[in-house]
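Single chain ahead, by itself, as structure tokens, in the form predicted alone.
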Amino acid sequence: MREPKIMNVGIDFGSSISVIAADNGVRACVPSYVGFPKDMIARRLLGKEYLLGDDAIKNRLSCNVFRPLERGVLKYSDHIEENLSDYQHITWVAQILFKHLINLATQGKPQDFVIRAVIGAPALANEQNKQALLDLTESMLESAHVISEPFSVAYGLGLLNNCLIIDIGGGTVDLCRMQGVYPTKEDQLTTYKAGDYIDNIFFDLLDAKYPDANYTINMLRTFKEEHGIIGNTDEKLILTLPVCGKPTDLDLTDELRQACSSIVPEIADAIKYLVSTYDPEFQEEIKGNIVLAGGGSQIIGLGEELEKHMTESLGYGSVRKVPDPLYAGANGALMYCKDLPEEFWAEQKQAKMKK
């Protein structure tokens, strides 16, 4: 019988979108949603036990839809004992999503591979959060290791010294300064005003301005992802929404700009802290090497706004975006997975067998 091949994978298991990169060249992503038909009519209509990603969102009227991760970690993993039933259910949901990622990477033949994975998590995820990720993936992987998501971005891009990575996801904004060694807790910060926070602010602002309009937060999220902006623009951002059932063009420029701007102060404060507590001989270098990653990095004008804050508080700042925000984390996790020595994976495998 032929021995299974070793497959290394890097995974960004995110609140809004989950991404996998494998050393067979496969790269894939799926929105982090799982939907289950509500009743027998829905099951007959959909013809499936569950739907994933965009299919779950598209058919949400027929489904109970779950996002298993919140603020970048598995829901209820901070308080498992108090929410045991909910935790067990959401773990099962997360396993369905994770298994789908593995099937995408292995092209539907996971039995042909021995799979090793490095999984990205928020910068300050606690040990319980990390263990929850390892537990839910145990049956699908030979070995797994959890690392900080902004660190994985830095590793994949070779930004290992005098650099500050800011990963803006759906649930968290994670910052990690690199100084030529593996980052410590003191090198990292997490804030929770991220993509989901923008969506909720945007929703509330529209509710106040257009109380008769009908929309969902998913509609606003899609509009934000296409047109998110900070700063002035001559272009009016118009979205057609039903008002009392009639399609109506609504000007959402100011509301979207205000919502996107709402995450800036906390990010600017975090930058100031991580720079001002850095070795003073290298502060100028790190201020010139601020890198935005994640979906939120695509907000137009965000880098310029952060540079403005840095000029006011730190005297100088230069911000740029990663070239591939969707896959930067998973690519870096894959590279780290491949670079880890065989001794590390042997120890991981032995520890798993002793459990």
Ligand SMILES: Nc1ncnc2c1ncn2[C@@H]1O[C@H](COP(=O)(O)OP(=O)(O)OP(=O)(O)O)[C@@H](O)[C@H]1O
The other form holds:
Amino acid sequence: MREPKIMNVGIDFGSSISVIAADNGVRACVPSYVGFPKDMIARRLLGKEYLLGDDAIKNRLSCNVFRPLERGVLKYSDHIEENLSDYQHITWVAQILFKHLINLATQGKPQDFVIRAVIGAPALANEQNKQALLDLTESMLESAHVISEPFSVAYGLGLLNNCLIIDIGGGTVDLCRMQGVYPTKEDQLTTYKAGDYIDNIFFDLLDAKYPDANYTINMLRTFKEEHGIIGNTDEKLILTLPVCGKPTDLDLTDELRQACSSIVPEIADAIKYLVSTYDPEFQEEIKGNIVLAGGGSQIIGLGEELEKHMTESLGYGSVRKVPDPLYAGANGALMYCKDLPEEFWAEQKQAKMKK
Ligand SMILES: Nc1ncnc2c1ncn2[C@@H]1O[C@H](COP(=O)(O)OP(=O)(O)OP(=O)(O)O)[C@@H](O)[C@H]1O
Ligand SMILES: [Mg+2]
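After the form predicted alone, can we look at the form predicted in complex with the ligand?
Zooming out: every chain and molecule, the one shown earlier first.
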């Protein structure tokens, strides 16, 4: 029998999108949704036990759709005892999603590999949140290690000193200050006004302006991803939505801008805190090294808006974006996974065997 080969993977198990990068060169992602047919008719129509990602969203009328991660962590993992059956169910849903990622990386042959994974979690995920991730992935991996998401971005891009990474995801915005060593709790902050928050604000603003229009949060999210902007634009942002069943052009320029801007004050405050509590000799350098990652980094004008806030509160600020926001976290986690010494993995394996 052939010996299974070691495969290193980096995983960004996100509230919105789950991403895997493997050392065989596979890069893959899937929106973090799993749908189960609601009844016999739906099962007949869909012909599957469950649907993943965009398929689940497209068929949401005939499926019960779950997003296993909320605010960047496995749902209910903060209060497991009080929600035991919900927690067990969502763990099972998350395992389906995770197994799919592993299948993509191994091209359908997980049995041919011994898999070591580094998985990203929000900067301030607690021990229980991290353990929940390790528990749900245990049966599919030889060993796993959880690191903070913005740290994995920093590691992958070699941004290891005098730099502040801001990962703007669906459930959380994670900030991590790099000062040439492994970041501690004091170097990291998490805020919960991220992509999902923008979508909810956008929904409420539209509801107030066009109470007769019909739309879902998914439709608004797609529109945001195509046109999300902060600051002035001459372009009118028009979305055609049914009003009492009739397609009608609605001007959403101000509402989208306002919704996208709603996450800025908390991010600006977090930057101010992490810069002003940094070693004063290096504060000027870090101010020039603010790096945005995650899907939300693609909002047009966000960097400029944060620079304005920094200029006002800190005298100066220069903000740039990572080139590949979707894969930056998983790529960094993969690089970290490959760099971890053999002894580390041997210890992990031993600890697992003792359990
Ligand atoms: N072009 C875009 N403009 C604005 N927002 C975008 C764009 N593309 C994606 N987003 C938003 O980015 C968010 C998803 O980002 P990302 O994939 O980094 O999140 P995640 O890693 O799944 O979430 P988390 O890190 O919170 O667990 C969603 O809210 C999505 O709507
Ligand atoms: Mg993320």
